[in-house]
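Take a look at this single chain, the form predicted alone, given in structure tokens.
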Amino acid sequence: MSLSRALETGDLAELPSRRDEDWRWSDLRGLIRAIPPASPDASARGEGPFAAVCSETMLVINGGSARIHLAAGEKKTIALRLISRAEGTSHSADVAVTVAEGAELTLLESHESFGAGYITDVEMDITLGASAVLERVVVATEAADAIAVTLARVGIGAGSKFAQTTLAIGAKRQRIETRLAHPGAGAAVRLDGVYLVGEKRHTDLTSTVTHKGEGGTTDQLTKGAVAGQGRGVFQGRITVERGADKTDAKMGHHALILDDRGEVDSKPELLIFADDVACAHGNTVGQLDEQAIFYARQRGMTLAEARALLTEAFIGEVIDRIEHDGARDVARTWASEKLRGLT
């Protein structure tokens, strides 16, 4: 069951529901009462958040397909703009990304809203060859009343490096999911996320990483802040299969609830079936330090300024891990702007 299948067939029974364990906090069947008509053709607006830091831009507007292929040894920075310019309609997109052996891709992906009340579904297949490098930075700014689901299936080769940072503000229902098959074999994965959710918005960052061979690493860090009846969901699962010895995997999720109306649901999981591994996970949900707020205000800040500064510093640990300088600057600006309305 999936949203893409429901949009294709028009059958609401294809929608995932709270009976599905991985969807229990982001039920779609109870939310969508009818499948809207298909979104019309539309044109792009503006340049997108990464226009100044990319060498090439690809557009997908109200659904469609995109194919990105880097040949062996090639190096590119590509902005992928997934645009929803729709009112009360629905659309699906499929994206295939192939990075051949020894190639390096920085994929700057933006989910942009120029409409309202739409449903959008994006499915991505990402493949890395041996010793390939891919950094994926995702900025997802959907409409407050939209339903948006993104699924990325990732397969990586021996000695490759895959890094991902997802930045999300939520929607009526927003889910960004990553499923990664890890071969071990010296491959390295960084899987990070930031969510800043208010105004009754809902976001769900879900990931599964399956280590299938010896000697792989996974480093995952997600941080979020919620307020104003916003809801943040984090689900992370790392599985180390039999024979995947010498795996080094760690996962951290940490969230701030900025007022008494926000909600955070989290489920970090480690499933380990091998003996010679180094695996750990941590999970915390709390509030801003009142003493730190007090000291900030003693230096002339307003309460809102102090809360925004402390929250920005909290999530800054994730943003600082972005390797591409220009994308990191865009992410910092994005976070600063979104925090003004959240704190």
Second form
Amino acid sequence: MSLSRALETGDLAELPSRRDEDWRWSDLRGLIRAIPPASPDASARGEGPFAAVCSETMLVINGGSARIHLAAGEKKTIALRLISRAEGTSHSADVAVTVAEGAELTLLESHESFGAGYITDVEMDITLGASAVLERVVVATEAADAIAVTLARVGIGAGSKFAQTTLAIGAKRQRIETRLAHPGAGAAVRLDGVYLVGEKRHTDLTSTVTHKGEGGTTDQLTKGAVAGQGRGVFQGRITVERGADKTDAKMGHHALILDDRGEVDSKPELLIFADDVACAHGNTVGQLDEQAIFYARQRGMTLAEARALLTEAFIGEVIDRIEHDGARDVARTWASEKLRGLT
Amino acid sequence: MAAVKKTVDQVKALEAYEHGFVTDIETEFAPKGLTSDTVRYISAKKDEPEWMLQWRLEAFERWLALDEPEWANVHYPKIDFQDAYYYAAPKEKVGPKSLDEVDPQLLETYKKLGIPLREQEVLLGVQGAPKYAVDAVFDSVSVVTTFKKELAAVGVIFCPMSEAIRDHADLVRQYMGSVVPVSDNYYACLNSAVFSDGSFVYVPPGVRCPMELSTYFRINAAQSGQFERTLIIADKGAYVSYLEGCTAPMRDENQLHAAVVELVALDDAEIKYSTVQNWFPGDPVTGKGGIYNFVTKRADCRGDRAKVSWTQVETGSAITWKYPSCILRGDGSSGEFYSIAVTNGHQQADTGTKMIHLGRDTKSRIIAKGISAGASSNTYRGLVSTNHKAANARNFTQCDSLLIGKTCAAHTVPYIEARNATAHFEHEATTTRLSEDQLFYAQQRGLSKEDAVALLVNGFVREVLQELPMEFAVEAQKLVAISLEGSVG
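Just the form predicted alone so far, so send over the form predicted in complex with its partner chain.
Below is the entire complex, every chain and molecule, led by the chain shown above.
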């Protein structure tokens, strides 16, 4: 049951509904009454957010396929632009990324919109060989009335390093999901997210990490701010299977509700089947510290400036964890621009 | 340390499940199976008014249309609802007026049950013991309720539910089903159709209940279920503390316990509800038998500044499926949930709470400690939510899980739904095993490994034990240690 199955078969019954536990806050069946026609072929527009920091670009416009392969020992930075240039139509994309043993890839992914009312579905398969490194930075800027679902299935090798930062502003319904199979074996995973959601938008950052073997780490931090009937959803599940001892997993989700119409729903889950582990999660929902706002205003800032500055600092903690210097700057500028719209 | 020493001694002295005996008493059953006639039989046996029968029959109709829930993290073969007795009662002397009329075998049963000694003394009417009023429910009927007169003198009503339906119909009709609606969920709906005794408590405005109230539930008959219903109402400014304990014989069949507990707290009222649940957990090696504990407990802080506190120590049952909740409707109301859930052998527990913030300036606090050992599974599942109007809602949640051994599992599934800019929710959870360093330190000081584990576990659950009334705290500490027996090494 998935959006891609529904788009493929035209069968609305394939859409996940709120009765499905993992979709309880991001119902699609109640939202999509008919499967729209397929999107037409189109050409790219603009350069994408990462043009200045990356020379190699791959384009996927209104669906289609892309293959990225790095041979053993290779090192690359690639921008992947997933463009929706559609009005009321639907499209699916599938992307395969393989990073062979010892190779290093920085994947700068942008989900760009030049249209309205479309449905887009992206499925990605990411495979990392032993000791491979992948940093994936996703900036998802969909149209306010679009429905956008992205699912990445990630498999990683022993001693590899997978780091991901997802930045989203939501859509009519947006879900960015990551399913990661963790072999333990010295592999390290960082899964971060930022959502800045306003104007009746909805975003859902969902992740499942399954530790299958001994000695792996997962470090997860998601932060978000919502306002103006925006709704942020965070679902994180870390499973530690029997035998996956010496797992060190931590998950944090922290959100700010900036006005009374915002909503944050979260479910940070830990499912632990091994005893020699250190697993923890923290989850907070609240508002900006009044004392900090007072301090900033006393220093001459307006209330709006103070709120923007503090929210930016709050979100900044996640952005600072992006390792690619150029991508980090792009992400910071992007977040600060989107925040201005919110605060 | 003295308390720990006591625990350790008790662990050594006791068998794994000390309440597993059967009382050989002549029992009257309803015909096996569940039809509308069963519902009529129960209602007639309890000599209920027509409105109650109609309420039950409506619930039964609705139950037929509901599906069994499958979302909980528990696994068991499908229950055959037709293969059980829905009413079982000791044949002689049902509902005696005084202790003298109670069947001596029943008295002997309560003596053997090892409920806190003072409570037992009170049950047997010993002069001078601290006052604990007890309602003893045996299978489907209440066999005795103590201190009723003394409580009545201050206006407190404490009686079996069947008696309340006859004597306090207005209160029952006003409040029953108002916190847990008839078709709230599958098991609550089943309970509404076939419920038998439970306790009814009404504390009038401004009265502080002069003693602890307690109910002791015992399942004795084979192939029967227990479906008690408890309703506690604390009127404006009232206070009551209520304790609940439960046990069952060791059998290799699974028995169903599907209770409904409703608490209503009006303006400035406070209810403290404590449970020490020690149903038979099933065979620790094969996992055969044990109680299915599918219970709906909910409190409605209906009035402003009302307060409800749930404390539970869950050590028994093959399967526990239970979420004592608070609806914080009144402005300034507060809810608390303190829980220790211990699973060992093949036990499965999926338990937690819901804090629904509806009023302004509402507060809630959740402290949940899960301990899993053996081949068991222990899940904390909880919901904290606010609506748009619940300004300044505050919640603090802490769930810690402790794993003992390689074959157990511990899960944490918190749901948070915040719809207000002034909401302030904090949740933290950790999952670890007992610290090797601490164990080593304790053993180096001369404690055996089992004693060291008991000591560390007692430290782990301390925050919750502190919330229990003294008499129960000792009992609970003992139970936690017993439940973990055999899990070390």
